[in-house]
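In structure tokens, one chain follows: the form predicted alone.
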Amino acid sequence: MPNTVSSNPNYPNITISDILYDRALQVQKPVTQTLAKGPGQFTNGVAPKYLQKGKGSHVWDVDGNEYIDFNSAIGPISLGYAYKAVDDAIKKQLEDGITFSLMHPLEVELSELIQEVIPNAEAVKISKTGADVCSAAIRVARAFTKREKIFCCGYHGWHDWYIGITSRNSGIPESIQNMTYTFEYNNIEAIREALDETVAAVILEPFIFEAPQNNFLQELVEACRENGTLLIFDEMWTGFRIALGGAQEYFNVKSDLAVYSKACANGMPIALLTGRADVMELFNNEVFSYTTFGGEALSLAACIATIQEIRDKNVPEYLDKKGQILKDGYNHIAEEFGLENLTKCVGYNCRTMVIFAPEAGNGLEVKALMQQEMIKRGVLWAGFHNMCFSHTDEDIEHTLSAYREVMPIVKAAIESQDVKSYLQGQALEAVFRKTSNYNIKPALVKA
């Protein structure tokens, strides 16, 4: 029988997973379509590798193995699998067609509701992609400032002008990696010393899990503003979670321009661009950004149903109160065990991440660990609570029944100080995140 969310005593047959896998090695490079999803991310060996469907709050793998997902699909699943009055406008649309020869008057509808909701919307551009809308955000910025260069600050998509500071930057010539530097959040001196004429945005997502601190952000728009520089907001992950307007709202601040997708459509692919009229107006005649799908009928229906539902339900105060007994609930537990110190759960309560400090050992394999012994007892996890909507009180009282299962586990294996013999699959695998070795020191920047 497939596992269930219970304290399972097998780990999960994941047969079917498997041939799937062997048989996407023989036909895709890569095999997975977002590092996040792929199975470096998931213990080889114990965590399954395909998803069949959803549910609410729960999938089930393609061999029927139940579990409580906390990735919410890495971000789009802000109300929840199959919700319903999402999956009704979807339906609705889907009679009528799907894409057009000429433009939809959803696309309006969709625009004016992003106007009501978010803080610097003076116009809106919709497109497919977060990558899409970053790269359409940094073009229209060197096109209004005339000039090109770009700090930035946390995951901004793959391409060029991003993915060159990283370590996977093969393919990408130089000339245009030496066009994009990286800065500490929270450093608003190193930034105010590194911004010259040359630096066209600032593009930073609002917090990651660090809040900002000493009005980081407040200062951050002063500083742009006094040298000319536009800056940027990647809310992908901020966007409709914290606020119904974003960061921008949560502190009261305004941001030149803002992109946002993963939540606002609870799965279907779309992206805004949010910002000033005055740099928008250029991708009417100098600036090119376009894409046969940007106006995709089920996407935007989805998206105005999503954003509705927001709205009217204060999704972003159930994220906030259900997060926080999660958060709260973990470093409990792990006080219980003497942890503390160890390990912790951090970050804003709709978005929180499991860390363990480098004292715990190898810090991928004792993530992989504290994952098999999760997934076993029905709960898919990566080390992120995504909270969705769906979401209940049932949910968080068994997950946070499973840490308590397996905390002693992963305190034992820490101190055996050999985590690797604990596991039953293999360790997770590191992926890039440019948020450290920073290189927008002055004496770099204007050399």
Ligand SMILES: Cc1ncc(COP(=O)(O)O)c(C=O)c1O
The other form holds:
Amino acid sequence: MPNTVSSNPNYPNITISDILYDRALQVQKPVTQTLAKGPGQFTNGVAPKYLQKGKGSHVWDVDGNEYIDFNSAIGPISLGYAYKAVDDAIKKQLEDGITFSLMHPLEVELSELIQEVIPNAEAVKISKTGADVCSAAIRVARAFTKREKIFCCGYHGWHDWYIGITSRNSGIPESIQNMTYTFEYNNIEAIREALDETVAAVILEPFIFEAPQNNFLQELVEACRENGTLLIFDEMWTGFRIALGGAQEYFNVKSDLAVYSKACANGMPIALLTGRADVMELFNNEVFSYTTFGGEALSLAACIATIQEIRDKNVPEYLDKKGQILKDGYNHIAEEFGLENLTKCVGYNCRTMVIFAPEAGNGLEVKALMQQEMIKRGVLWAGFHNMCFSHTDEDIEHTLSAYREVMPIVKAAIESQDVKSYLQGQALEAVFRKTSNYNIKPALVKA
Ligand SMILES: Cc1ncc(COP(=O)(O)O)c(C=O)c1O
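Next up, the form predicted together with this ligand in place of the form predicted alone?
All chains and molecules follow, beginning with the one already shown.
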């Protein structure tokens, strides 16, 4: 698709977005169903609030403004919006029906495909959301080990066992809050020291932006095995992006259980739990985890088509190549403007993040300014490059020229020590203010 982003010579007109938002405030609590898509993450006053449609890597807001989208729907868009091979599979299934009164053959077909591509998939469980499968993994790990404590690192969805450790823990019984503990990525010594006979599972995103050091993941496998604790990889972001078989394939390491969603169905709601047959066996009797829409067939069809396309077109290699051009490009531009100590693009190429050093000032203001200026240049920017198969060379060139124009503005704002005065809208909001129970030996009472 040729790059036609030229529609925002000034800040985009967001009239209809704001009208919808005002209506939403009257009726919806909360107004957004995904925090990362809400106005706290897209500078209120400048950024669009509602998107109407997408094609490839581009999206159009309700006011008709076009943007290159590097958020990829916060992960699910791995191939591109309105991607033909997946949409055809959905349409074909739609003619036969959506949800049925018995099991559907696509459940078997998908599970066999997952067994082929995911290293630890001795058995497969299908569900709907990332939080679903994270919680199912935690429950089955507790049942298998007959232990209760959980160590985690990263984000794992909205359910009690995880959100209890964040600042948004209202409504979660304290007894549940006290069962989950966070640990520091790459600090194997601290984990080894904290592991004891009460820890059912260690769950982590195999990497977020930082790379594993000193065989961290392999060491973790060993530490968990020695302690009789199950290791769970949360591959929501790594699955089907870093490699077809996710981080397990990329780092040649197997976890006892692993969970997937986001990229696997190019936007349709489905989630997968894979793992050891002896552990997964408990789902057949002792452990309960079922949901009405678990076998919904449009998502099954989409998931199969997406995984086949990712495999056939070697999508992870594409994401890596294009993502690297963007990451290196950003870092060169930062250097050109003498900002290399204040901002960097970091992470594995398939999903990179722009960060600002504390010396740049209030991070949420600086990020809002960069977002404001990128949006003006037709890039729906939220600090991440979540690469998808439809991001073209033209998209990347356009984005890098936008960065080249925006960098001096950001530099001047930082130097003025008054970034706020450059903002047309509001500063962004932090998602969580803190997580608690940090690296505390589980036997101890919470401080
Ligand atoms: C690593 C990780 N785990 C779990 C989840 C929860 O997934 P969902 O929002 O589909 O419930 C997310 C969502 O962003 C995630 O990024």
